[in-house]
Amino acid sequence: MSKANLSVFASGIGSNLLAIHNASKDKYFPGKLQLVICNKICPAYELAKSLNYETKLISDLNIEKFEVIVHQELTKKKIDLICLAGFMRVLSPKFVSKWKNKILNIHPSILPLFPGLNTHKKILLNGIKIHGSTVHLVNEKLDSGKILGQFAFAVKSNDIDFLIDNIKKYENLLYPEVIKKYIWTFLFKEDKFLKYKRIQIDDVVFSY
């Protein structure tokens, strides 16, 4: 079975990196993780090393130098799709254009609500009763690319730790599924995977 070459960019704890790793172990998953790029020492960096992935630490550079090196590494590994997973550096329009339709991101809000940082605090401060995450294509504007999948759950508590834990738990289910569907439909042009899905797990609704 042919598989797309994946790269994960991460700056955080690595929960979505681990979810993608676990999903890729399924022989029917259409992607193979080939390269992890981190912009700082973080748990995700240590996790990638422990899982024996080729892992590049590229830090302390301006955005232009950073992206030149990153592009070289991606090209060297023949990467087909970049998956941002808690990556805390904004990519330039030039880089995004170069990798058009080949960068996915997962963002902890139900876009178009609350792009950018501090989404959990914004949810609580604004009294919003629904929270969730969105997987989207990356374009030149922050958190504004085409939406590929989302999940939503009711906010029943003002406990921010509860929100964060719920977000992480269900992101780890959504992201690999959206990646899988995107590879099949966009990269491999398999129309049979185009069917829209709407499912419920616990009290959480997923659509992708």
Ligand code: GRF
Second form
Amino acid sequence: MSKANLSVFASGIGSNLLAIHNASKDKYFPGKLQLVICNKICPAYELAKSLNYETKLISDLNIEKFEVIVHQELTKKKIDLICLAGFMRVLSPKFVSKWKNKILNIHPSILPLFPGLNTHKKILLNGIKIHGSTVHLVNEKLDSGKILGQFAFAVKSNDIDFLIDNIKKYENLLYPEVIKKYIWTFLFKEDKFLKYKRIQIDDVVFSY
Ligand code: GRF
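Target state, the form predicted in complex with the named molecule; input state, the form predicted alone:
To see the whole picture, the full complex is given below, headed by that same chain.
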């Protein structure tokens, strides 16, 4: 079975990286993780190394230089799809247009609500009763590309750590599923997978 070459970009804990790694162990998962890029030393960087992935730490402060190096590494590894997973650096419009339709991101809000940082805080501060996450294509505008998948749940606690853990638990289920679907439909053009899915796990609704 042919597989898309994936690169994960991460700057944080790495729970989504781990979820993609776990999903890719399934022989029917249509992607192979070939390269992890981190812009700083972080748990995700250590995790990638411990899982024996080729892992690049590229911490150049100048975005142009950073992106030239990243582009070279991606090209060397013949990467088909970039998955941003807690990557805390905004990519330039030039880079995004070079990799048009080949960059996915997971963002912890129900977009288009709450693009940008501190989404959990904003949810709690505003007393919002529904929260969730979105997997979307990356375009030139922050957190604004085409929405590919989302989940939503009722906010039942004001505990921000609980909220973050809960979000991640379900992100780790959503992201690999959306990656799978995106590879089949948009990279491999297999329309039998195009069907819209709506599932419920616990009392969380997923749609992708
Ligand atoms: C996730 O909540 C994701 O939505 C956001 O950053 C967080 C990364 O978590 N973009 P992890 O490093 O994958 O655990």
